[in-house]
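Given next, in C-alpha cells, is a single chain: the form predicted alone.
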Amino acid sequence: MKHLITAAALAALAATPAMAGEIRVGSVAGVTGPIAELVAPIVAGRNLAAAHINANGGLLDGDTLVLVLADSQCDPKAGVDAGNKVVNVEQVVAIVGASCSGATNGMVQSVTIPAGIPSVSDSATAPSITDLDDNNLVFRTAPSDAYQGAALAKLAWEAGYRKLAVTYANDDYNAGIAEVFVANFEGLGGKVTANQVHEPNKASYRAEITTLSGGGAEALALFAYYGGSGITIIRNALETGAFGKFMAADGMFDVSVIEQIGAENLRGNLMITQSASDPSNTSYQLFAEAYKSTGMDPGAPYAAHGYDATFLIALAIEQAGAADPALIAAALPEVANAPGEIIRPGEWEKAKALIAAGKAVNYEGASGSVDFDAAGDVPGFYSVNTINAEGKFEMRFLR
C-alpha cells in the first residue's frame, strides 16, 4: 500500500498561524518525489511522538507541540522553499528534517542557518553534512555515510567481490555514499573498474550501462533512489545481460524494486543496506509497541529516527524552559547526552517531572544511542536486506 501525503491535506496541516498555547515545530519532509513511499512512515513517527508529548502534559505550561508539515519533495531548491515557509511564515521554533541530504543541506545553508533555527534532520546521511559550518544548529539522529559506505564496502568484500563497477546519481546523498564505499573497497583490495556519475529520472540508461560493463565488474555498486533511477538502472542492465549482481544502500530499499523487478531475478543477486535499529533494544521495543497504532512498520526505514529527532526537540524546549530557537539549540547535547536519568520513547511525563524538578535527562532512543558529537551527529547500527525464498526483503543486522 501507498501511504502518500496529498497536497491539500498538506496545505490544511500548515495553513493556519500559531495560535495561543502553541509551539511550532517545522516537519519538513519529502513527501512528494523520488521516495515518497519511503517518507510516510517517518513521518508517522514523528507525529507519533508530538501525540505522546501532547497526551501527557504538552510542552512546558501546557503547550500543544503543533508540527508543521512542508513538502521539501527530496530537492535543494525545494527543500529551501519548504524551510523559508515554516521559518518566515510560520514562524517555528526548530525543524525535524529535512529528509533527504540534498534537501536538508539547501535549507539549512540557505535559511535556517542563517535566521537561527535549529535543525534535527531524521533521514540526512551524506557526510557532507557533518563538515557545515552551522553554528551548532545542525542534527541529525540519523547516521553519517561514512558509517553506511563502509559497511557496504566491507559486505561486498566478505561477499567474495573483488571487481565492482560503481554508479551514483548527481545529489549529496548518492554522491557522498559512493565516495565513502569507494575509498573503503578500495582500501580492503578491491578493484573499481568505472566511477561513473549519472543523472536521475532518464528513461532509459543503456549508454552508461554499456560504459560500466567494460572493465570486467562482477557486479555493479548501484547508488541511486528507487524512483529516481534505480529501478531503471537494475531493469536497463538485466535486459542487456551488462550485469546480472547488485549491490545498494537504503534509497534502494523499497518493496517497489522487488515488484517492478521480479523477485526471480533478485534473489542471491541483491544486497541493500539500511540504517537500522537494535530490536533488542528496550527503547525500540517501547516505539515498535506504540508505533502498530499508526497501521506501518516499525522497522521501515527511519521511521523511529523521526519519533527520536521529535522527542528530542520537545525535551530541548522543556529543557530551555522556552520557546526560544538559541536556548534549544543549546540544550539539544544536553538532552541527548549522558549524565543525566535515561529516558525512553513515551515517557514525556517522567522526563517533565525530572526537568522540572532540576535533573539532567538523557534520551535513549528507539533508533539507538543519539548521543551527539561535536558535529551534531549519532552512531551508526546497520542491515543488509536480501530476497528471501517468500520473494520479500529479510533483514541480517551487521554487528
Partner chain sequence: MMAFLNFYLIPGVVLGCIYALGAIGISLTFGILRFSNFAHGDTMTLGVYITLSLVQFSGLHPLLVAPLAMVLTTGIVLGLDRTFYKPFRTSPAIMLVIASFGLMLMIRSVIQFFWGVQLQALQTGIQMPLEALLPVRFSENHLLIIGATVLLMMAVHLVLTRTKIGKAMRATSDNPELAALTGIDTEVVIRATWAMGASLAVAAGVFLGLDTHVETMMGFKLLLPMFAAAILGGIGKPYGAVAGGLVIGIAEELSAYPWIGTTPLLSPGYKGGVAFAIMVAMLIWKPQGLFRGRQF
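So that was the form predicted alone. Now I'd like the form predicted in complex with the partner chain, please.
FYI, this one's just the chain on its own, none of its partners or other molecules.
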C-alpha cells in the first residue's frame, strides 16, 4: 500500500509549477465517457491553436503555451475534479472546456469562478450557462443552442416543410435544442406531428420511428449525436421506409454519417445545420487548411470552436501582458470584439506585433466572428450542410 501512496505523492511532485518560459492553460474535455468520439476532434482543434502560437513566437517573451489535458468524462463530478487539478495543481491561468454542459456548469460554479480563473467553453451550449453569476469569468465560443434550434426551424420553413416529426436523444444537448426548434417551427406556423424523446444507445429504433411516422410528416427532425442514436435512426428510417428526408443539428455532423449510410441514400435528403462561420470566409479556410494536418475533418462539430477558444485565451494573455487570470478575463472581450484590426486563425505573429505596438485587435475566428456579449456568449452563426455529387458535405452559410 505504501507504494501506492508514494506513487501518488510522486505524481503530485511531478506536477511541478510552471517552469520558466511556460504558461499553462487547462484543456478540460470529456475524453472518456459518453461522447468520447465527439471530443477527440475538438481537443485536436485546441492543440492546433497551441501549436500555431508556439511555432510563431509563443506568448509574451517567448513563453510556451502548454495545454494541460484533464478528463471531465461528461460528468459534473469529474468536471469539478478536473477543474481542481488544473487550477490548483497545474496552476493554469485559464481553461478551455469542459465539453458537456453539466460538467462545465459544475466546474465553473464549484472551482473556477471561486478561484477567479477565466474559462472559455468550446462546446457547452446549455442556456443555463448564460444565467450563471460568473463575475465575467465564463465565456464560450459555442453559441447557446437557443440560437441553433431557431436557425434550423427557419431553414426548415424556408425549405418548404410544413409538417415535421421531431425526435431527440435524451441528453442535455439534444433535449435543449429540440425544445427551441419545436417552439420556433410552430411559431412560424409549422405543424409538429409528433415530438418524441428517445433513449440513446439502443440497438434499434424501428418501433419509435414507426410511431413518429404516423402523423404524415414530410420529414424527420432528428436531434441526436451521430454515434449515440443518430445514424441508427436514419438507417432504420430509410430501411423501414418511414422517412426519406431528415433535418438535423450539429450533433449529427460527421462524415461517418455519409460513410455508414451511403451518400446515395442521403443526397438531397439530409440537411444538417452546424454552428460555423461562412465556409467562404477566409478565417474558416485558414483554419480548415491547417486542421487537415491532424488527419481529422475540419468540419467536425466544435473543432473550430476549440481552436478559437484556445487562440482567444492566448490573445488575451498577450493583451494582458502577464499570465494573470484576472487580467486575462478582462482582456478576453477586448481581443474578441471590435474595434481593432482583424486577426484570423494562424495569424499569431501579426497579432503579437499589433498588441506589442499597443494596437487593438479583433479576432475573427474559424467558428464565426466570436464577439462576446455581456454574458460571455457569442451570437450563433450557422451553416447548412447537404451532400454533394462527390458524396461529401457541402456547406452553405446561413445569413
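Since the model is a prediction, treat every value here as computed from it, not as a measurement. Rigid core here is just the name for the largest C-alpha set that superposes within 1.5 Å across the two forms. Numbering follows the first chain given and starts at 1.
Here residue 193 counts as shifted, since its C-alpha moves by at least 2 Å between the two forms after the core is aligned.
A displacement of 2 angstroms or greater separates the C-alpha positions of residue 172 between the two forms, with the rigid core held in common. Relative to the superposed core, residue 162 shifts its CA atom by 2 Å or more between the two forms.
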